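Read the single chain below, which is given as structure tokens and is the form predicted alone.
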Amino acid sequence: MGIPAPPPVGDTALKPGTFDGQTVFITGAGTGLGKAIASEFARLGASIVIASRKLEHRQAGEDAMKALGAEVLTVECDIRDPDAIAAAFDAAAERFGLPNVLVNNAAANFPVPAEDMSPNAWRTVVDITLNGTFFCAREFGRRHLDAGTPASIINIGATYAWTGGPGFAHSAAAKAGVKNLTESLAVEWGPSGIQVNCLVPGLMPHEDMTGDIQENLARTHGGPNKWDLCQPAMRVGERQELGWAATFLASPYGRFISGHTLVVDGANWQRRSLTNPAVVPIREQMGKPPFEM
């Protein structure tokens, strides 16, 4: 049986203009689960701020937003560059005022043994999921603490911060970061009214999963229409689960949530076998050939 699907996408559990007069900057929000949350608060009566970098992505976010009736705006910008990530700030504080929400979602990810790893490719994760998670937060954090108004930052995890993950090194380790630092701000940022929290989700499958992680899940579960058998709730999540999640965070009703990191996966990643399976080496999950200098 498994666990009920969700309500319809559309529906809210939240009061309709939760978020009216206020204003939600999100990273990476102009495909999957970063416009899913992004729609969840437009649904809500925000106002939307798409960062990305690349321009398709931005004016597909427009494209979603506007057709849910929100005010949005999308500006350019690579949250590798501190920069750029102020220039955007402005950009949205011109247009709407000072954001009151920041979701963190852009990251980078892509699967790789840890011995065929590039140090450019170590870096470049690193940079952009977990450098770039804080030089946004710390852009908005600073103008919040300037303005002594309050605010809410979630960032966007992955659940192997706790259990590391093998083929990830590069993201687990910037996932990891990301979780301290979430814990880290909630303090710091707390007693000036600054609300800081880390969201989780689980298998939703959506346009952005790459080819190769998507060939990855085919390999070892089976193809989509086995993925819902791997998953204890005998079903994937509905990207509005995230944005319904992320809504219920930064809603007033949410508030005194701070430091915390909200897996939304239906209890897939406390999964545990009663017998250890077999250990299968990542570089035969991966299909590749045995290691060599």
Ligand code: NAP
Second form
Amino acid sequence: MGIPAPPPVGDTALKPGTFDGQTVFITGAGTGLGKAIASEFARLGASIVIASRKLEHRQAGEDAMKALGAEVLTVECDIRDPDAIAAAFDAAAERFGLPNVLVNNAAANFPVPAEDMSPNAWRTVVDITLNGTFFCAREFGRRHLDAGTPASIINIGATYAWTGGPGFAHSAAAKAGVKNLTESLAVEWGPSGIQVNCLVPGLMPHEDMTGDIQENLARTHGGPNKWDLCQPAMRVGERQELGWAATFLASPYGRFISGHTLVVDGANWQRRSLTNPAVVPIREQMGKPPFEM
Ligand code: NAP
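Having looked at the form predicted alone, could you now put up the form predicted together with the ligand?
After this comes the whole thing, all chains and molecules, with the earlier chain placed first.
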């Protein structure tokens, strides 16, 4: 049986207009989960700023927000570049005023055994996922500290922040940093009215997942029709379930929640026992030949 399916996309638990007059700045909101989170804020009245590198992604995000009747601005921005982030916030402020909510959703990831990982691959993933998250939070936080205005930051994490992520050492280490950063910033900026939380999706497949990730899921979980059976909930997550959690955290009803990491994964990451399935070395899982220098 498992955990029942959620209400359909389009339902909202929060009151209509909860984010009327507010602006939400979301990185990587032209695809997948970022687009789903942006959609839930848009549905509740927020204006949306989408920051990402690729025009086709930004266009897809813009189309989705317009279809919901939301005001939307898209800005080209590589979150590894603090100057580009500052310019993106300038553009957002010019159009809507200083955004009230920042969702640090953008991240990079691909499966690779640690011994095959190049220094460049390591640097790229850490640079986007951890450094980019900090640079965006820093820009947003400084502007609110200067203005003396309250605000909310949601950093998107991953459950391997706690467990480690064999085959994803770069991303797992970066996400552990994101979780830890959330806790530091929440305390530093709480006195100035800035909430900082981390929101962690479980497996939420979507059509924008990169080929690398889709192949890895198919290899390790036996393909989409088996994914549900690998989850304690007996189903994977629906994107709107993450969007609902994000809107709650940034809403007036979630104001006293700060420094928290909320996992939306149907208890999948706690699925451990003394008799786990037999260990399959990562190279074997990924169909790689034996390692050679
Ligand atoms: P996705 O579809 O691959 O989206 C990643 C987004 O980040 C893209 O829109 C991309 O846009 C943007 N991005 C990447 N590098 C960037 C950069 N340097 N500067 C600006 N934007 C950049 O990923 P997703 O599956 O929706 O995941 C969203 C978040 O959830 C990520 O933080 C991910 O780690 C987390 N997560 C997802 C799952 C899942 O099941 N899907 C599970 C656990 C955690 P451009 O290419 O246009 O820059």
